[in-house]
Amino acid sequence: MTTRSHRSMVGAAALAALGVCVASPPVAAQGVDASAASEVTFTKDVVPILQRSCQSCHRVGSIAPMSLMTYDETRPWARSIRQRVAQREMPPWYIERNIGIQKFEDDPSLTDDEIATIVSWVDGGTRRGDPADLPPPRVFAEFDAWQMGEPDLVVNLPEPIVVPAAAPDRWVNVDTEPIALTEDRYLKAVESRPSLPGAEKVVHHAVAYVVSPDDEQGFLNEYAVGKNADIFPDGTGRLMRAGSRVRYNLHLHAIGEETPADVQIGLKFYPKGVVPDHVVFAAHAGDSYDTIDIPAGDNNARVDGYFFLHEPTQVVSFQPHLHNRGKRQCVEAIYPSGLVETLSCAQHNFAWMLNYTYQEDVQPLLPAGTNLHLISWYDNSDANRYNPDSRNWIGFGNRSMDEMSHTWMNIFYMSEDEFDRRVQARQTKRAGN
């Protein structure tokens, strides 16, 4: 058995052995038994599930449409509760429970019995319950709005961008003034968010860009809607350099109403002086320029692209890219030894452009030579509600009309030697528990 041969064999067993393809059945939240139903109560049973993957979003002045604070407040909104959170609309978290990695980083998700638990106060008559049972109220801080937490250096748009009423989409590149930095330091997260008022609605993505001082152009972050934050794992980061500005290229689509736009961009580094052992970046994985052939009516069009790794690599992250006809995507390694597995595997939904962040000691070690294999499926029919005219022929293009086939990976490489250490460490940590 030659080197490569043993390595590639032992990169597919540590994932086996992680339980990549253990299968979960789906929530059923049908047949509640009702003597079960009319003893759960808002202040004892729901209210806990709210606070931890509910309220951060409903809550006022946050990005949710309605607050979720008190029974008063969720009451009216009980019957499309039970309904988006027994579907797995809300919240929005649109990993397939039954394919691939299931642990992951800020996973909001409800477990089947926090989903049973909501459909049984609603069948049972939405009992508020006694006020003695309620939890301590949630407290937010105004970083509360940072999903990473409150950011060391927040960087803007030198000026808000006015998108007309009326226009075609636009594309524009904007860079900032040298940002408050006058030593190198490495990035622990980072995150974009629309920060204006009805800017989320306009501003289809912006991705940023680090410039140094030598004019050298260095990916930073990548917002679309709904996006939540990078977070690298210990040891990892992004560096950005003394004297360093930012650009945005901004996609821009008008929604019928003159709408200022402004992108925030929240930074949290390392201390100062510390230099993590790797640099993490976002491959832009599985590309499709040319291979985009989605016909008129059809509800399950196929597109497959690939990302070749030269070297052994640790996987952070999986963010899918599709656009309104995008309705689910999977991702799976093609080892050197031929064996293939699926990493992971999501339902599209436009208005949640979701970066998954797999927990550390699941993360994928790849050996060097895997190939990365992305499956996007569409709907181009009538029954996508999304979809703008499903008499058309859908192609690749950068409009939110058109389509697009790729996926967001933060990634980083490691020696031969080091993805050995990985994978015995994975193993023996396995075989101890």
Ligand code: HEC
The other form holds:
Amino acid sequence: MTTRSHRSMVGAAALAALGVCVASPPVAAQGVDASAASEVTFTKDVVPILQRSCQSCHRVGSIAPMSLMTYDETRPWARSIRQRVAQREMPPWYIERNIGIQKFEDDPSLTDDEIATIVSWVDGGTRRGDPADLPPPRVFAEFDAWQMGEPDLVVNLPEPIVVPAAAPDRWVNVDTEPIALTEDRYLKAVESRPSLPGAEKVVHHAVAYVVSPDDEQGFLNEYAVGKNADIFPDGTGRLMRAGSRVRYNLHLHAIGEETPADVQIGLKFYPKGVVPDHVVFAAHAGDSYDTIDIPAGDNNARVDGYFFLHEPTQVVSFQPHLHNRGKRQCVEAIYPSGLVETLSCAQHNFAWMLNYTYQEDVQPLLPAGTNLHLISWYDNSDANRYNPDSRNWIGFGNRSMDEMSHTWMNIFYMSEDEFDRRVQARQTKRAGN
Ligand code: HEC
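One more: the block was the form predicted alone; return the form predicted together with the named molecule.
Every component of the complex follows; first up is the chain already shown.
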């Protein structure tokens, strides 16, 4: 075995040992013990789950249609909650749990036990329980607070764009003036959000690029409904040069009502003078264009794309990008030795564009010469509720009724030496556990 293929095996083993867990049967299929059901109460068992995984969106003024803060607010939704939770549609988080890496930052998803608790509570008659069991209410930051914390700099569009009541979908590019950055700085976190009332309904997505003073364009951030902030791991950041501008690419969608829209981009920097060891960039990875060929009515069309790694790489996050017909996306690493390992699979729900950030100790470490293989599946049948018309053949295109297949991956490259050190460090840590 050559050194290289040996090392790639090490990388593979490092992943497998931490990532993969055994499939468990869906909760809905497990019988619920009636005596246990009668024990489950709202105040003691259900509220902690709602606090951790639901209330950030389900409270007055946030993005969900109803509040789940109190018993009286929650009780009328019990049936619907049972269903959404048992199907793993809520909270929005669609990583498949029986394959690939399972440790993520800010993972709101419920354990099988938590789902069983909700199901028992509903089936057992939605008991209120003893008020003395209530945990202290969860305290939230202000509504317009940023998920990543207060930014150092906020960029806006030069002026709001008014989306007329009725209009075809529109893609516009807008450049800002040079932003208020007088020296080169490294970004620690970036977050985009529509601002002005109603803007979240007309901005389908917003991709932002940084354009340096010498006109070099690099990816900055993408906003789409339900997307969370990009926070880079300690020691990694993205460079923003003094005098840069921001270029927006907006997809605007009319909603029957004239709506002015702005998109704010919050930037959080490392302290002045701090240069992180690694520059993270968002790879637009595994793109397919002409090979997207989805027959009318096909409920399981597949598209394959590749992204070759010329240098040793650490993968920070995974954000599938598919449109209305998208159903599922997987990314696997084909190591130089030929060994193949699935990193992640996620179900696709068109309403949510989620960025899944791996916990640092399981971020894939991939040797140079690894090929990332992206596989997307589409449902172009009537069974897909987001499908505008199952009679059409579908190919690549920018409109959401056309299709795409790629993934945004935050990654950084490193030297061979550092790669060896990182693999070694993980093995040592694991041996110690
Ligand atoms: C990231 C924000 C977010 C989180 C977290 C979240 N929801 Fe939702 N939820 C929404 C939005 C937005 C909708 C409306 C769109 C839709 O139905 O998907 C919704 C819809 C629902 C519905 C359907 C309401 C209807 O009209 O029938 C239920 C039930 C629900 N959520 C329950 C939950 C529960 C229970 C949790 C926690 C276990 C949760 N949600 C977590 C944002 C969220």
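Keep in mind it's a predicted model, so treat the numbers as computed, not measured. Positions refer to the first chain, counted from 1. Only the largest set of C-alpha atoms that superpose within 1.5 Å between the two forms is called the rigid core.
Participant: Has the Cα of residue 243 moved 2 Å or more between the two forms, judged after a core fit?
Facilitator: Yes; residue 243 is a residue whose C-alpha shifts (by 2 Å or more) between the two forms when the cores are overlaid.
Participant: Quick check: residue 258 between the two forms - does its CA shift reach 2 Å or more after fitting the rigid core?
Facilitator: Comparing the forms between the two forms, which are aligned on their rigid core, residue 258 does shift its C-alpha by 2 Å or more.
Participant: Please check if residue 215 moves between the two forms, taking a CA shift of 2 Å or more relative to the superposed core as movement.
Facilitator: The answer is yes; the displacement is at least 2 Å.
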